[in-house]
Each structure stands twice: as structure tokens, then as C-alpha cells.
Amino acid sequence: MIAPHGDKLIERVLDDNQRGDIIERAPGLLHIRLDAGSISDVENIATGVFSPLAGFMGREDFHHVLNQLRLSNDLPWTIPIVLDVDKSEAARLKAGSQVILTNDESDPVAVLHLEEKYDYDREEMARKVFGTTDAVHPGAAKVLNMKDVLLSGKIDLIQKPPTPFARFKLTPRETRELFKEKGWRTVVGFQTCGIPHLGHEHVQKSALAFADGVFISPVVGGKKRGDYRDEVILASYEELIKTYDLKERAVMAILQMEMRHAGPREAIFHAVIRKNFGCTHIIIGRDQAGVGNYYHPFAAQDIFEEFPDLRIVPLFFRSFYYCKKCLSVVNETICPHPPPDQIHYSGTEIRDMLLRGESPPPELVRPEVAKIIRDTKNPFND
């Protein structure tokens, strides 16, 4: 089986005895309240999703990631994983101390073993990660609103955050064991943030022509306004797998994480994450992890040329459409027919049809999937 990124799968979840000890000592320790995105990052560090990270990045790794797109040990890494606090909060904290990280209800989630406090330039971070400081860009806007000081240090998870989608949740350790049980030597990862259309189904089944299995990995949490609700995405994929997929060759598990919308940098990040789950290949589509017109449509594919040492194989699908003459999903390399015969897969157009109360044609979306969306009172995030 493919090795995790950095050759070591991180697992930093406290056992019952350790958990009891830290909870007993928690009232005497300083506390920091985390937002939902940071709580997801903590869990992903602790369960190995972000291997080889064992905590929030220190100054050296942070600047290497910004400038070289690698950790300070030269391992490919493209997205800073950091914890920000305001100056007054940082002033109370001392390197070498333990800090309790809590949720909005003040429940202990993890303990931070504080190693470093450091300043940073928000505009530089936004410009280098997203290629823009435009506050209209959701990722850049979030960075520009971050607090003044970054904290670094290893973390230990006290308890896994609750989720309404627990039955869809697997850790990298669990997916690796599952793939091994199934006898899968080659696994293709498929990242998704929306409902499946026939184009998505096409690329998954094309990959299965040579791979043992496909790992469908919907991102849950931190969606922007107008995105499909998580429960709609999961119900749609569950129906698709039940009705149209070979069940023994498809596994679905969520990735609890906020999308950064960092385009090409995030495509590499997605590849690293799926590698940690045990995928040998990952599907990279047109405008992967993009938003608006901030990135060239194929920037998320071209960036892989810079990472020959990534050790997960990207599968590039540049364009595809339904041809009314071929009666199938095709691309320009195998279809001779002109544009009037082509039905292109536009997530925006499908969403607009649904908002108008129309059912997308079966050449775009399976009727069973369209019905799930139509039957949901409000399928989109407000």
C-alpha cells in the first residue's frame, strides 16, 4: 500500500487515561476558543489526514510553505495550517505551556503544546496562497480577517467533534485497513463539494477501467453561500452508489474540512490528503478548488509538474460533455460532432435550473439525484 505523506501516519488522539488526566487539569490551564474551521484542522492533524503535521506550523515551516510550497524538510506542502490569536490573548501564553483548545460551548477539544508565537503578514499570506488580496475571494477574505499572532505546537485530541454524518466518517487508518480488506492495490480519490452529475460519474468510472476502487470523498463543512448543503450531497452520492455504481468498487467517506478555494495550491493539498487516506491516484478536474475567475481553468493540473516527488498519480480530465449524436459522455478527442450537439456540464447552470424549479435533463443529472434535490426544502446554503 502507498505510504502516507512523509512516510508516517500521524495519530494524536488521547486514550481514556490521558483524556481523564488532561480534563482534570483543564480548569488550571489557559483556554483558547476555536472556530469550526480550526476545530476541523485539529481533528485532521490528530487523525493523520494532514500527515506528517503533528500540530500547527511554526514560523520556519510557515514561510517555507508560502515561498517554496514545501515544508522546511523539503516535503511538498502548499497550504499553511496555522492557529491565529489576537495580541492580548498571545501575551498571556508562554512557550512550553499547555493550552486547552475549546469549541464555542467551551468544551475541551484538544490540548496544544505551545512551542512558538510569531507575527506574520496577512496580505503576504493571502497573495501567495490565493494569488490575490481581493476580499471578494472567500479564502483571501478569511486570511485578511485573521488575528495578529500565530501559535505553533503539537496537539493532542481530547475528543472527536460530534457530527451528524458520523456514519460516513473514516480516519486514514480505517480507510487503509478497508482498502486492504478489499484487496485494492490501486485506489483513485475523487474530491467533491457538490452533487454528482453524469460528468462526475464518467470520470469515476473511467478511472475504474484500470484501478481497483474509487474513494469518493465529499468535503463537509465550511461551504460558501449558494453551495449545496452537506446532507444533500451525501444523500445524492449514496443514491448514485446504490443505483449506478459497482458497490464493491466504491467507498464513500467525508472529509470534514473548510475549502480554502486556493486553486492550484489546494489541488496539491487535496492530493496529499487522499494519499494519506491510502489513494494511489487522484482525479484532478478543470478548475479544481477554484472560485470565480481567479485561476486559469487548468492551473490546478499544470502545477503538478512542479511536484515530481509527490508520489500520488494525478489523473487529468480537461473537458467532457454529453453528445446528443454519440449518446454518451465524451470529449473532443473521441467525438467528431459540432457544438450544437454538445451538452456541457456546468454546475452553475444545473444549480440555476434547480432554483427555477426545473429538473435537469437526464443527460446532465440522474433523475434519482434530481429528485433528492427537488424534495429537499432548501438544498442550498443561505
Second form
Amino acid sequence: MIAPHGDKLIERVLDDNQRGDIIERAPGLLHIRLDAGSISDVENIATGVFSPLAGFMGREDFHHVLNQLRLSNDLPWTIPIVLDVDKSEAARLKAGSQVILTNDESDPVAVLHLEEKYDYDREEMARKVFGTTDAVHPGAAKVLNMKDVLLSGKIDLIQKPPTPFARFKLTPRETRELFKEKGWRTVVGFQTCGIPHLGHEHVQKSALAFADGVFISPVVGGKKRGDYRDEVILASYEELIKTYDLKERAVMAILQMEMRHAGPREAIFHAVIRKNFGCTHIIIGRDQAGVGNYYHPFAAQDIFEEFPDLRIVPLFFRSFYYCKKCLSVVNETICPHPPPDQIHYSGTEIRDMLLRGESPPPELVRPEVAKIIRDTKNPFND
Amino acid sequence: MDKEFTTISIPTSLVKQIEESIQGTDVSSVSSYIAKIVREALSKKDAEPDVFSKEDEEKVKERLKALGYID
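Given the form predicted alone above, produce the structure of the same protein in the form predicted in complex with its partner chain.
Whole complex next, starting from this chain.
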């Protein structure tokens, strides 16, 4: 089994006694309300998804990540995991104290063992992480709107946030046990934010030609208007796995996380996360984690050159299309036919067909998957 | 924050060989080359096995069964 990132799987979920103790003391502690993205971060830290992070980053790690794409101990890490508060909130907090992190309903989610408060430059953070300070970029826009002060310190999860997708939610500890039970020595991670088309299926099955199993991992949460609803994505993948995959070679579990849209930096982050789940390989597609035209289509693949010490092996796939002459899913490295013979997998076109109530052709989307989407009253986020 | 570096010594003949071998590649300097090789070598060391008690393992298996992931 591949070792977790940093060789240690973090687990910081309080047991019943510890939970009772902190809830009893909670009214006497200062509280900070988290947004949905930070709540996901807290849960991912506590359950080992972000191993070896045990909490929100301090100043030293933050600057190492911005400037060197590594933690201060040289371990690859490309996305700052930070907690921002405004100045007045920061002024109330003392390093060394415990702070209760709550959700919107003021329910305690976690306890922060506050170590440090520090200033930072939002524009520098946006420029270095996203390569732009353009407020049209969703990741940069979020950073530019962050509050003035960052807090660092280890966290302990008081209770896992509720999710309507609990039956698809596994921790790295659980997926590692699952892969062991299945006897998989090599596992390919496949991350997705949308419904499966035949191009996706082809990539997964190509990887299965040499790996023991595929771990399909839809990202849940933080979707934009017009994106497929999470429940539609899960139902369509469930149908695909049931109908077209060997049950013993494919599993699906969600990743509750806000996409940052940081392109190449985020591709490395995805690799680290899949490694923590126990994947030995990860599929990196064209423009993975990109948005608009901010990144070169293959920047998310090229960046892996800089990380020979990641251990998880990236599998780079180009774009696939269906060739009417080859009668199969191919790409330009194996198909000699010209563009008129090619049907490309355009998510926008597939979405438009579905919006018009049409069924995409079976060369694009499996009929069973198309039916799931058509049968859903409103498959897209409002 | 500036990058933190230190100096190490290697034979100059080796430096010349590295300079020749990285010409025309994406590697920008001998230092980058050495850092890459060292990181690669260090990453191959075996990690300590993660200790997981039998009781915890059984709990995880029960949950996986309940969710339908294993029979």
C-alpha cells in the first residue's frame, strides 16, 4: 500500500468523551463561524484527506507553499490551506487558546488550537496560486475577498458535517482498507465534477488495462450555477458502474471539497489527496482543474516534472473523441481520420442537448446515463 | 520570503557532466538538477507501516459492509 503523503495519515476526529468535554466547555470559548469551503477543509484535515496537515497553515508553511510549492519541510504542497478572519475578530483571539469553529447554524464543528495570527498579501496569494489577480477568475476572486488575518493551528473535528451523500463518503482510512480487502495493489484515481461521457469511461478503462482498480471520485460541493447537481452526477456514475463496469474493479466515493480552479497547482493537490486515499496512480486530463483560458491545456500535466518525489504516478491523457470511421473512442495519436469523422466530447454541447430535452447520441453518452439526467426534474444548479 | 539554500560540494568534473547533460532540457541549473535527483532518491525510502489496531480495522470493515462496498 502506498504511504500517505508525509508518511502519516492524520486522524483528528474526537471520540465521544472528548466531544462531550469540548461541547461542555464550548460556551466559555470564543467562536468563529466558517463558510462551507472552510468546513470542508476542516473535515478533510481531520479525516486525513489533507495529510500531513493537522490544521490550518502557519506563516512559514504558507509562504513556502506560495513561493516554492512545498511545505517548509520540503514536502510537495501547492495550495494554501488557511483560515481567514477579519481584524476585529483576530484582535479577540489569543495564541495558545482554543477556539470553537462553527457552521452557519452556530453548531460546533471543530476546535482550533490557535498557534499564530498573521497578515498576508491577498494579491500576492492570488497571483502566485492562480497566476492572475483577475477578479473574473473564481479562485482569484475568492482570495481577493478574503479577510485580513490568517489563523493557524491544529484542529480537532467535533462532529462530521451532515451530508445527503453519506453512503458515498469514505475517509482515506476506509478507502485504504477497502482497496486492501479487494486485493488491489494498484489503484487509479479519477476525479470528476460532471456526468460521465464515453471519453471519461474510455480513460478509466484504458487505465484499468494495467491497474487493479479505479477509484472514481466526484467532487461534491461548491458548484456553480448551471453545473450538474451533485445528486445527478452521483446517480449517473452509479448507473455507469452498475451497467458498464466490473463491480470488483471500480468503486466510487465522493470528495467534499471546494474546487479552487488553480489549474496546474491544483492538479498536484489532487494527486496528493488521491495518494492519501491510497491511489498509486492518478489520471490527469487536459486542462485539469482549469477555468476559462487561464492555463495552458497541458500545464496541469507538465507541472508533475517538478515533483519527482510525489510517489503517486500521474497518467496523462489527451482529449478523446469518437471516430465514425474507426467506430471507437480514439485520439489523434491512433486515429488517421480527419475532423469531419470526429465527434468530440463537449460538455457544453452535451448539456445543451439535455437542456433541449434531446438524448445525446450513444457515441457520446450511454443511454442509461442520459435517461437518469432526463428523468431528473431539474438536473442543473439554479 | 526568500528561498532558503545552502552550499554543498561535489567534484567539478561531475558538475561539468551535469551541465552537459542538462543542456537543451527544461532543467535550468545544476542546483535544480541535484535537488530533483535528491528528492527523487529520498522519496523512494520505505515509509513506516501505519499502525492500525485490529479493533479499528474491524470497525472500518463493518462500515464498508454496511455501505455495500464489500460483501
